[in-house]
Structures are given as C-alpha cells and as structure tokens.
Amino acid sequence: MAEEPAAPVACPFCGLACDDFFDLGDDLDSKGCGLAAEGLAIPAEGGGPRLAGGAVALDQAVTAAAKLLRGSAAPLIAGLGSDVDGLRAALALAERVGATVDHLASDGLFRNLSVLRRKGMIALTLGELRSRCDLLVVIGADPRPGFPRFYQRWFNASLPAPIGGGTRRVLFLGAEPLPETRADLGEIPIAVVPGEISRLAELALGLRSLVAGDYFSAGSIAGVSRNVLTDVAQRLGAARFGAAAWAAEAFTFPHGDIAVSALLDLIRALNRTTRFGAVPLTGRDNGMGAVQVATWQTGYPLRLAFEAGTLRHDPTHLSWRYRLAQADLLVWLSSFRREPPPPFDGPVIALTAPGTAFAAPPAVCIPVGVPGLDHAGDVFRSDGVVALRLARRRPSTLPRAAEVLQAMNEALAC
C-alpha cells in the first residue's frame, strides 16, 4: 500500500503562519526560516515551575500567583504570546482582578489600527498578493528579518502569473532589499528608490500628489528628486493589481502612524484608475489572534484596563510599556519564543516558553507548551482574516498556557 502524503503543519513563529510546513515526525522541518528553526530548538520539557529560582509543584505555583494577584492594586497582563485559548483566558483573569493588558508587538499594531479607525483601510489578503498581484511595492525596510518567507510565499518568479495577465514586478521604496529578499525574488524586476525613511509620510503624500495630478513645487522629496518621483508615480499606477506592503512595527521613527495615514491616502488616489491594495505585516506571536480576542470579548482591540468593574480602553495610556511604571505586579505571557521580561520594579509571574533565560528569577516562573508543538490551538494570520489550526507536533507534558491561566483564575474564586 502507497503511503499516504505527509499532512500540512502550520508555522506558528510569525504573523505569516505559514501552513505548507510538512508533518515529518520528529524532524520538523524549518524550510529554511530562520525564525522557525529557533522555534522548533525550544526544549520540549521546562524543568518545572520554581518560585524565586526554587522548584515547585505546578499546583503550588498557581496558589503562589494567585496569593500575588490577589494582593495587587494595579496588575499588568502583558506579552500575550498564545493561542486564542490562551488569550481567552488572560482576559478572563484580567477582568477578575482588575488588570491592564497589552500585547508585546502592539506598537506596530496600534501603528496601523489606529489610522484604520479614522479612514478605514483598502486591505488585501495575502492569497489576494499572491494570486492577482503585479507590481509588490515594500515600503521602508525589508521587512524579511521578522517575515522571513514572505517573498518565498507569497511573490515570487516560480508562482503562477497573477490572475487578469500582468508581469510581476517590486519596487523597494526607501530602502534596498537584502541579499536573501534578491535570491527569493528569482528572477523578478526589481526597482529601488532609496529615501529618508523617516520621511516616509512626506515621500508618499507626494506621490499621491502626482498619482492624482495635483502640482507642487519642490525639487525633491525626503531625498528623492521631483523626476524619479514623477517615474515612480507612473509605475504605480500602470499596474493591473498592484499591493503595497510595510511592517509597522519597523516604522520607529517619530509619528509613525502619519506615515501609515499618508500611505492609505496614496493607495486611495490610486484606486481611481486601477486596483491597488494595503498588505500591513503584523502580528508576531499571535498578535492579530490578540487583537481579534479582545475585540471580540470587549469590542476594543487591546490597551484595555478592567477597572472598578469598568472597562477603559486608551490607545496611549495603556500601552505595556507606558503601564510598567504604574504596575505593581507583571503577568508575563510568552509561549511562542524565549521572549524574557522587561525589566521591572515589582513582582514577576512568568509563563514563557522552556529554556528562557531571565535577567533575575521571576517571583513565580511556570514553563508552558509551544502552540503547535506541545499542544494544538489556533493562531490568526498577518492579515487578520484567516485563523489556522495548530497541531502538536511532540510529546510534551508542559502545561498549556491557558490551563495555567484558568487554574489562577479558579484559584482566586475560592
């Protein structure tokens, strides 16, 4: 009898769950991701919890969390690296005691959300980039490093041609592509414009200027003469499907989010005279999966505080980072990679990936199981339309997040 093919594993290392990984038994293979080879070198087994570096039953460090949690006037649930299941239940024990949570990458997701609140957003999925599109426009850096098969993907010369006819084509506007971005390109047209990537909000309101006729007098725009400009400009707009791609959380310059709302503003002129798209890249360690929970439980995607039986939601105030200096205690969740703790004052209650190296011994430290190695759950993509199954992949006796979550969560109803 043929055997049968090997079933699809989904990749839940980066915000583009990549699902064409394949079950190899015990040698999962990375495909040559970078991010996913750490990922799949995190230990299977953690040592078990330890309060203050002393090991402990795992039931003796849940009754510990919860005697700090019950002592807290200002706690913070941050990181939010999990599953849905895990983000479900953070939420639930933020509400019981009164917490502040954020998600660690929300600076970049709050880049875009923000923008999209006050404009709304001409999105694209990614199997819309990679089926329809012909001219991929990357704005800013590369964003390869924390995507790193996007192109191998999603837009490349091995993909059928897009759907509607059309060349595929990139254009790296503000920054050149790195080497292995060429390589995974193959043999695509590829055009740079370098630019003052600080600037970038100046550089696209300037080409929406031109896309839509409009006339201003400047020689040159964040580095790049008015004459590239104007070429640049007409390469947008002869594309059939054209997608222009950014990572936010890159964009860490001053006003980021203008730079997003300029980039919008382009896409919509463009949109008068062909078909043109937003592919934002967001979303590592389940970041769109935390937006979707929290906006599905409370009708506000993170930065919320459950206060005095109240719910607030501040897109500035509440963000982790700005919250750590009024915490009095830290919930750190990060279950997909060995993300250590930000410094902090207070106590820490840890529930990270095995092996996580910490600068000094959390107060309560409970390892727990990869999504999608140690144990099954569901993770949303980058483009935040698309939630994928993850299976586990090993034998593991690591707890789920979640379970440990709603163990702390049961252990103050008593």
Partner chain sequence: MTGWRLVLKQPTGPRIDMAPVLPQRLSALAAAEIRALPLTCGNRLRPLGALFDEEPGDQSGDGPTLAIGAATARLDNLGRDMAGGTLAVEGDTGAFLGRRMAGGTITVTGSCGAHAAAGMTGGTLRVAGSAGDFLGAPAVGEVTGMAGGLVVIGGDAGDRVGERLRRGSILIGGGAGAYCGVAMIAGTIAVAGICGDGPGFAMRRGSIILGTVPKRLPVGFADSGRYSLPFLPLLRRHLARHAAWLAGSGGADRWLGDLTAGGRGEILCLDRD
Second form
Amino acid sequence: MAEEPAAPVACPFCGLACDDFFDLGDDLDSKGCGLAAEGLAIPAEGGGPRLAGGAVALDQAVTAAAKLLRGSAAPLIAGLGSDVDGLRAALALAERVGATVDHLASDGLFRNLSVLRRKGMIALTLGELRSRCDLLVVIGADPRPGFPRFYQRWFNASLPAPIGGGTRRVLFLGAEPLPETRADLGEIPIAVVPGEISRLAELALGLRSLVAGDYFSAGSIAGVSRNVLTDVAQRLGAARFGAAAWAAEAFTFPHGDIAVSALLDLIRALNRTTRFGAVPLTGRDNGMGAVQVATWQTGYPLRLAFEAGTLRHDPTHLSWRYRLAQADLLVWLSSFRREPPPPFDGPVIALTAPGTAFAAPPAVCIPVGVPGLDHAGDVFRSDGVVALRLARRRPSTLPRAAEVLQAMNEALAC
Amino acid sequence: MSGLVLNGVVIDDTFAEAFPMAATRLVITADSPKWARIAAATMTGFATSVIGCGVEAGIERALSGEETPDGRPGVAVLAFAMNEEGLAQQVTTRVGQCVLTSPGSACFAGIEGGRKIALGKALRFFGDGWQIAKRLDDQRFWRVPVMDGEFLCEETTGSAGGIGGGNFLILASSRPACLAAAEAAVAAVAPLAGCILPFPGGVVRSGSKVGSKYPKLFASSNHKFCPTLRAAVPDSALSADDAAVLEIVIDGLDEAAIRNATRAGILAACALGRDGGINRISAGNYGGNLGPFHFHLHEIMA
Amino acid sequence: MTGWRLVLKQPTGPRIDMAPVLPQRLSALAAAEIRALPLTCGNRLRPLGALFDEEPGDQSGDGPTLAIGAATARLDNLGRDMAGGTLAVEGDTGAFLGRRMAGGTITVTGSCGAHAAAGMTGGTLRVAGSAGDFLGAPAVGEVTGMAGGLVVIGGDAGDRVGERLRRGSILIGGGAGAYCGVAMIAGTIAVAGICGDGPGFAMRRGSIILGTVPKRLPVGFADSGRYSLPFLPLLRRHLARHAAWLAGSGGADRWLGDLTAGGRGEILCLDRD
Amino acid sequence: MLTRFTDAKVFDPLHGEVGQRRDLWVADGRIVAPPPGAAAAETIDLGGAVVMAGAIDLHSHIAGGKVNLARLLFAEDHEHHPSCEPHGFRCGGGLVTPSTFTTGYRYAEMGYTVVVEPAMLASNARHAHLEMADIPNIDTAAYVVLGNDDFLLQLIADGAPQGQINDAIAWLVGASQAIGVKVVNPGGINAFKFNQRRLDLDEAGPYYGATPRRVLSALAQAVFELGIPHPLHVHGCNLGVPGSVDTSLATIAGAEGRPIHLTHLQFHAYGTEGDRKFSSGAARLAEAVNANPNISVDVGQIIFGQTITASGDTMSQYRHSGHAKPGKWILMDIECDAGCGVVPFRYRDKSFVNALQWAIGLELLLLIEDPWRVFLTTDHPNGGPFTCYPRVIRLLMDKDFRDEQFADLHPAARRASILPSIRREYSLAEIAVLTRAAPARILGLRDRGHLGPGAAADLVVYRDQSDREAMFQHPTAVYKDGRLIARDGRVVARVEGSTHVVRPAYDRGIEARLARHFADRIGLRAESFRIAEGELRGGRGAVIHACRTSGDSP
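Can you swap the form predicted alone for the form predicted in complex with its partner chain?
The complete assembly is shown below, putting the previous chain first.
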C-alpha cells in the first residue's frame, strides 16, 4: 500500500463530510457538532467477535457467518453503513450469496432518487452554494439537527461575498429555523414563511404556477396566503443564483417524493429566466456513497437483489424495511455508529461499530473499525459529487468491514 | 322503342349517367331534433353542386337517441365531392362554421375506413389550449369549450367512394303538376339510407348540359328540355304537351342506393299518373362517354 | 387450443418470479417441459415442478389459456410481457401483476399486490378483490404509467392509482388510496368509493370519475360547476360495459385542474342515482 | 514465462508492419525481441491470423459523476440490458450506460485495452478514480476538465502570467491524477452559472470578462509548455448549433500553430445552408485539419437508436433538454469548477438533422487524410454506445455497405451530403493507425499501441473476414498484459487494469493561492482535494508517463 495522506481527513457521520475538525498534529475539535463529537468518541474497544454471545476468534466468526450465508434462501444485507471499500465488499458478497442490499437511511435517498430517475433534477453542489448562491430557500423542517454545520460551512455572513457580487438572503419555507440556525447565519436577512409542511407538494406547485405565470384561483395554500406566496415567488424569481435545500429524510408525511417532484417543477420553472438549483441533503453514514457504488457496479442505486444469477431492482419491495419480513438471514452493517439491527425473526450477522448494544445477542457479532477513526477509506458527500478520503486516526486492532466481508466471501468460495 | 308505361306515364328507354365521387357521412346531434336539423341544414346549405359549391351535401335521415353516440337526437348528413382533398376541406370548413356554432351541437363520424377527414382534429384549436382530447377504445373525441358548454366532436370521420349525378326528369303538362310529382318523389326518397338529393327541396329546375357558347362556362341550360325553346331549337326533347320539366338529382354511397332512390322517386312521381298531368319520365346523360355509372330507367323500373 | 392449470404447492415461502409462465409459452410445451421450466424462487432457481402441480386446464377457449390454482401473494410478475391468451388466477397474486402486458386477458379471483399494470399497453386485467399501491403507476425510472388497456378492480385499490397514467382506463369498484391519478397525463380513472388525499394532484390531462364525494381536492382544482353535457353519457356508456356501477344518465360536479401544474384535466363527481 | 505466438499477420503501423507474417514473443506481460536460442514455455499458433496491439479509445465517458448520474437516470437501460457474466466476474448491465464491470468486459471483448475518460471534473476526480478501479480488463486514464473553474478564470481575469497559469494547471493535473487537460465550452459553463445562455468564441464572458478564445489559448499554451504529451483536448463552443463550423474553423485558426485536439468534431461541424438552415461543414473542416498539422480530432460519430448524452457542457445540455427522449434530464452546477448535464436522446435515421449528423461524422473520417490525426469515437454514450465501433469500422472500410446504409437516410439529408461521392475505403493498416498507433502516440503512452519490444502485451487476434463488423466485433483472442481475457468475443478472465497519469512539474509558489481559493470558495482544504498516489486502483498506484522536457518535440 502506498502512502496515505497524513492529514487532513474528513468526518463521515453526516452527509457534509467536514474536513476542518482536525488541524495538523492537533487533537480533535468537533467545532460544536454533536454528531461528530459522538461519532469520533466511539471507543476502539468493546470486545471481539462473538457467536451467540460467546467470544470467538475472528476466523471462527467468519466461518460461522459463511455457514449461515450458504444456507440462506433469502439473505438481506442492510444497514450498509460503510466506506467505499466496505460497500464494494458487501456487494460482492451479496452477489455471491444472492442477497438483497439496502442502506439504513435509504428512505430519504429514494424520495429524491425516485424523482431524479423519473423526471431528472437541477441541482448544485455545496461549493456552489457557498460561493455563488444569493438566495437559499430552506424547505421544510430545519435540516440543522441532521447536518449540524450546514449553515456554518456553506451559507453564512462570514463567508466571502458570492462570486459576481450580491447579498446573501435566506428564506425558510414551511417551518421556523432553529435558534442555533439564526446564530449560525449571523447578519444574513432571514424571511420565514411557515406553512403546513405535509402539504408541501401543493405549496411548491402553487409557487411554480406563480413563477410561470399560470393562473389558479385558490386564495391560500397549505396555510400560506396568496399574497405571501406571490411575494415568495417574486423573491425566488429575483434571485440570481438560488438554491433550494431540503432534507428528504424529514419528509416523513405520506408520499414525500411527490413533494420533491413538485419542488423540481418549481426549480425548472425558475430556470427559464434565472438560475436555481436543488441542494438535497442526504447521505448520512455514507448513504450517498452506497448509492454511488451500487450504481456504478450494478446500474442500480441500492434496493437491489442478486437472485439466481440475475440482478433485480425494486425500490418498493427491496427496501430493507419491507424485505425484513421476507428475509431468512440478516447481515447488518453499521461501521459508523453503534446502531443495533432492527428486530428480526431469523439469525443476524452483525458487523457494527465497537460497543454496540444489542437487544439480543446476534448469531454472529463482529465489531468492525470506524472508517476515519480506525482505518482509512472514502466517503461521498451529500451532493454526490465530492468524495473525501478518511484517514486512520488511532491505533486499532479492529478489522475493516471490507476485510471481514471479503473473508466471508472467500470462505464461501471454498 | 320498347314501351314501358306506368300509370299512363311513359318511361323513356334511357339512362342517367353518374360519376364517382368521394363521400362521407357525419352524425350531428343536439339537445332536440329541431336543433340537430338546424345545424345539419346549415351545414348542408349552399351545397347543391360541386361545380359551384365545392361539395354536394344533404341530410340523409333523422336519427333517434338510440342511434347516436351521445344518446341525443340527431341527423345523418352525407357529403360528396370530386375528390378526397376537396371533401376534407369542405367538411372541415362547414362543420367549423355551421355545427361548432350551432347551440348544443355535437358531431361524430358516420362512416369508418377510407381516408380520415379531420373534424375535431382541426377544429380543436378553437379551444385555444383549453380543448380536451379523450380516447375511448379506438375513437378519439375532442371537447372544445364554447359559451353554452362544450362542442363535442370526434377527431375524424372516414370516407368512401360515392356516386354523384344519379337523376331522373319529370315531364309534365303543367308547372303545378310537375312540381307536385317532384315533391312526391322527394318525399318517397327521403327515408332511404345511403343517398341524398342535394338540390333545393330535393329538386332542380335548371337541368344543365356540358359546355356553353361562352367559353368560360362549364355548364349551361339544357335547352333540349326548356319548354320555351321547344319550337326554337331543332333538337328539343319535348313534345307539344310538355309544359314543364323538373329533375331529381341523387348522390349515393353506392349504385344500389341510387337505384333504390331512382325507383322510389319515379314510382311516386308516376303515381300522379297521366291524368294528373305527368307525361314522361326521362333521365340526363352525356351519351355514356363521361361517367362510368349508367342507371337505365327500364332496368330499374322492371 | 391447449391450456394448463398449475396449482401452487406451498402458500408461503420465498417469492417466485412467474415472468416465464405465460399462457402462450406454456401452451406450446409438454408436461415434462413445463415441470422442468426453471423459476427464480428466492435466491435460487427451482424447476416449476417443484413448486407447482400441473394438470390439463381449460381446453374450450379459442386461444391459449393458463390457470394458476391456489395462488398466493408469493407469486410476482404474473402475466409479465403477456401479449395474448388468457391467464386465470385462482387466489391472490404478488407484485407487478401484468407488468408491460400488451394483450390478452388476466383475471384474478383474489387480490393483487403493488405495481399491478405497470407499463401495461393493452389487454384487459380484472381483479375481483383489491389492488395494492401503485396500480398502473410507472415502474422505476419510467416516465409514464400505464399506456393502454383496461384494468377493472372489484374492491379497493391502494395509493397512487394511475400515477402518470398515459392512456387506458382503470375502473375501481371500491375506494382508492391517496394521490389517485397523481400527475396523470391522459386516460381515465374511475373510483366508486371514497378516495384518499390528493386525487388528481399535478394532473395534466385526463378524467378522474368519482362515485363518492372526496374529502378534499388539491388547491389547483377549480370548481367548474354542474356538468351534464353530452360527453358524460358518451363516457359512461363506454365505461359501463366494463363496470356496471358507471351506468346511469345523471350529471356530475366537475372540477378542472390541476391548474397549479398547468393542467387541463377534470375530476367528475357523479350524482348518486 | 516466455510465450511464443507463431505465424501472426502483424499490423503495427508504428514499426511500418502492414500484414507481415512473423512470430511474436511475450515475457512477463511485455513483448520481447525474439530471444536467441530460448525455448518458449508455451507456443500458440495463430495460423496467419491478423494481430494488432490492443485498441485505445481516447474519448469515452466511462466513469465519474455524470456517467453514474446517467446510469441512475436511465434505469430503463439497465432493466432492458442485463448482463450476467460467468460466475465470479460480477454482473451488471446497461448498453448505453453500462456499469463498470460490464464496461470493462464489453471493451475487452472488442479488443480495446485502454480507454480514456474524457471529462473528469477535478472536484469529482476521486469518484472517477474509485469507479475506474472497478472497471476490469482495461487500462484507464482521464483528462481533467479545466477552463470553467473560477480559479483559472480569476487568474486569467487578473492578467496572471502564463507561468502562473501553467503552475496551477500542473497542480490540478497532479492533484486529480489526470493524463491530460480538457476544456469544455471554454468559459461557457461558467457563464451559464451567471445565467448567460450562449457564449461565442470572441465574446467576453460575464464577470471575468475572458473570451473563450483567451481561455483556450491560455490552456493550450499551458499544456504545451508543461510538456503534457496530449495536446489540449478541446470541446468547443456552440456544440450542436447550426453555424458551429465557423466557430470550429476560428478555433483552429486561433490555435496559431499550438497543438490542440478537437473532440467530437462532428457536433461542431454544422453549417447554416439549405432550406432547413442546417448543413454539413465537414468538407471545410477537413480541409482546415488537413492544412494544419498541429490539429488532431476525434469524430463523435452518431449511431441511430436510443442513447443518452452526458456532458459537462451545461449550457448546451440545457439548450437541448427539450429534446430529451425519454423526457427526463439532469443539470448540475458543480463546485466552482464546472457542471454536468445528462439528457437521454434517440437518433433517428428518418430525422433530417440526425441523418445529416451521421453523414457528417463519416465525411470527416473519410475526408481527413492523415489517419494519425483523426480518431474513431462515438463520444460514448453521447453519439451512441462504444459497442458500435465495429460497425463504424465497417462503414469506413466498405463503400458498398456505406452506400447501403446511406440509402435509408432521410431523403433531404441524402441530398445534402457528399458522402456517396467519397470513394475512400480504409485499409486494415489505416484502421490499426486510427484505433491503436495514433491514439497511443497522441496520449504519450509509449508502451501501448504497438508491438515492438518493450510494449505491453496487449494483443488482439482477429480472423480476417470480409465482414469487417463481424471481424472487429468478435476478435478470436484478446490478451491484456500477456493474459488471455477474451476469446471469440466473450470475456474469459477478469484482470485488473492500470490507471495512466502524467505529473507535470510546477513551482509550489502557486499553492498558497490555491489554498486560499479552496478555503474561501470550495470550503475544503486543498489537501482534501488532492488525490494521493496510494488511493488509486486500490492502493496499487498509477502508471506515470513522462512529460516532455524543453527541447523535446511535441
């Protein structure tokens, strides 16, 4: 293996992949980010591999796992929190054993993906948001809890002025910003238009017609009066380079993808006269990396199954939640957090961050290293464009998930 | 000349000479039979002869609600032109000007197959973007917003080969007698399917011949049957007792339709009899060289 | 013509991909060949004979026929790419019933799972029981939903019936879930019972006929008043041939929309006769 | 281990071999001179079969963000074209947006052993390299896309000396692990971010005020002065626009003798003549290329049928989005760097414009005389999938076949094309130049594209058939670095390829300014952006090719 960069490294726990937590040679400063503080504090030790609760050597655990995998008619590999190498190994194993593959946080991912694949998308990356955007529209619940440093790093008053000039403004559509967000934004003018977020789809489409000049008669939409909507539409149209950010994982009202679809329609209408793009915030636990790797290796973004030498993709029936009820074996991969597997009727093979607390001891439990702490690796940022290199931060004996999965694969080949 | 005499009326041993035409049928409905007929009558107005009108059209028959696609009373209309292009252009224009405009109207295809003639396909644009299409199985309809609701119009109607120029002449000893016979003939033909009588009230008095002394005219007065010229021309077809002649012109979808209409019309005219002033029944032809369809009166009346 | 009847041995177990099991295909095969036909069951290939008992089926029809006995929701992809013949399912089916069906007739005595009639372009699909979500909706990545043919559901249907429906008719004897006819492009959906939130949301064209007054319509629908124009009897007469509840001569309340999507579709709420 | 291939009919244009029959010796993945007296461990009798070096595709979109977005967008392509390989080779699928394994296998089966991803965004380079590491059986490389990034445009706007521009470009090439530099619609992608919808060659762009001509010349000069073997790879202004031929001619003139490579020239070869204001500019362009030895081009031949277009040229992709079929498309503004647009498209032979595009591509390939300066590409997948190359080869080699295909075109397009009057048929030797020797030379891959001692043992064995499409579709054997990877057009082994890069030298003085740009604009550290050697190919690193030093001729 050739040399690794000494520093800096990125943080893998949310989709922002911040690379400014470490200063060369210094200790960690999580800069107020709770997710980073929590993730980076996962201790390196928490016991070794176990079979039904009893400690074993790694190769024994791998052999036991391979035996379970060989006997399974409908295995499910889920959780899927891992770096790019871990994802590669998970897909290779899935192909060998004929498994279904999905990521823990895929509900949010697929709310965006289903629209992207049906209609397309107009989007922009975090760097463009930071350096070009003059109007940020935050849609729905403030995404700060899931992306704690979103405003700090990508949109606030202390950043250099947008390229080409202009003043940064932010509009919260559907919900109030958190107090911490107001603090993050600093002097940036804030407008808030609260509304019934479960009716976001109607709200977005109504704005679309106002932007496009199409008539409709309703006096208010989702609790927002027509006058206010007209004003919002005017502001959107007046932006030079606007961005609409949302965290689709929070669109938990029924059929949140329809809201995303309506937002895309609004953005398309805006691009007839100005520039505007979406900033979908997703990808915690390298979910965006999972989408990317699965797509380049198979053509399909997760929710895919290898069955009897075929490859199948079905966002409805191959989601891990749906599939749990039909699977006879669960491989649960969570290397970024101590996330226990969901309740499951069959045997569980758990590859999780050290110290994970289980409701019941899994058939096979193999603690694995945390990428970015225990070993190097690659993760993708929320925008799917920028991949960042994680470095090893501490001495560790924990195996990489990729190694463990590959060992199982090799054990099955014998 | 072998003799055929009906009720004292002499049937000439001659034939009507007819031409192939392009034909179509429309079904026009409305809220009442009255308004269906008004729409149809307007649409088929000024449609006596292709020579001056571009199309020959008329009401074929009235339709009950059971016979129409939307369950309302209607009428069937037939239109004939020299070719499909001319037919399509006339039909689209006339439906647009006369049916679309008529209160409560709807317009449907009355014939399948052949070249499609645009109805709603062309007229939908009147809807200025508000028109709505609907496909039901293989049919497509347009709903065009208008001030009393919607103009419902099928996308297209079909077309078929038709025959124009079927005819017979009624020679009578007086004008009233001649007209009475002609009216009787028209009434007899009216209920028959597959044909129309395109001239005013189904009757034409200006029977014509091909050509004229004036180079620009294609047709001119048929002097052989003009009573006022009887003594002035060497080739008059009239005898001293013939004081008036009227012609019944029949366009039909096929030969059988024209034959049926000719027979029904002549029988009705002849029913008035020699005593009623009806002298002879004849027919117009051009010597048999111009039209491929020859309707021999003796054959038809046999 | 020949016909076969396959009887499922076990009601539960791994899901079975029934795509290869089509009336036209099986009618050309001998019993031994049918028994040997490999089917994907879970993550393995298994011979059809291990999953089904086969017996001669209806020989009276004039086209190829196939009956599936003791069917359950294990069976996915029934009638996929079917172009002709008759498929009669006794019991329930799983997902993607009639996927990309282009012709022929499928009847199901029970209920069907999600995504039935996805990509359907022709033929007739009749389900006596209920249908799952995404009936006639686009499959993944596809730009349009069902593009032709007729679907008749006796009971209820799930969410997003006829999403992005391109052409054809979906007639539902019971109620429908949320977002019935969402982003519909054309075609007809009729629902006798109550339908959930957002019927017709973002629809561009087409007709949604409701037999029961919905709780609320999306804001982009404009009340365009009582509708008793000639199109309604024309449409009802056409649809009533397939679903008797649509017969009748009454008028309707009509809404035009979804205006916020620049749409020109309609929701017709029928008078109860 | 020493392997002897006997009785090969060798086509190795670099060494002037045009069908000479001789033996080939291979040891440790390399071609070696016949070792006097040595006995081969293995002897393979080729029986007079045609042998060429592995083919090289210098422009095919196979990896990275926009390619993966294309796969995502075009789910139908994967459902309709599943690809399950022999056990252990990994399945995948897709025809116009093939997955990584499928990409490697399909290329290898046609005898291609090196493919260059032509549009790697610097900000997306890590992703592109991660993907390339998952493409088996072929070597890969990438051009980094520059010239729309706010950093270089600001340098140019500031009137920075050429040396500083060179340093910045050298840093970016190294940091992104590229083999060359590409410019896409110079300044146009950036202008689109300022809501400008069109930018002509001599039109000052918004904010920075740089004309595309200025951007082009700064980049071309830098690539030349840095000694990067591959000349600046230019995707010009006004892609797809009638009248683009004039822009292309002006671009050639504006190169002022500096080497530049004009890519997918077919899409930039449209005139405005005729009733439909769309005509072929191929003859004029070919004449200019023939007269300017500093110019090389690849064609971007279109193939009739469904495909998807994926390009960094957001300005033109947005312009064409209305023609998307199926009607869905993606547009993205990326990292103060560039952008990407993904628009599915269906080329139809009954469409006047598409038919003429098809003819224009062939006109260019046939009218440009020097096979060392014109390359066969479909700009995969933009003009059509790379799997259609054998068909294009047959079109070049077989006038009757060409005429047959031509006869099916839209009649007005037939009247507008001079194609039937061109009698030229490529020889096998010329095909070997076009698809191997020339691309290796213009990329600076000294050990590829030929069969001399020291060359990589990427060997392709063909049965000489009159149906050239069949011949080139299914080589009888393909060897990668001496290992048999495909036989009779089917993959038989999965091997790892290598990634090829260059590392131009630069003055580290530029790093402070770059670091400031990253801190201010990108919001990342420059060091996060830079890809370490150890990240490539699962830690195996890259094959580094030398840059010219001063005194070398280009």
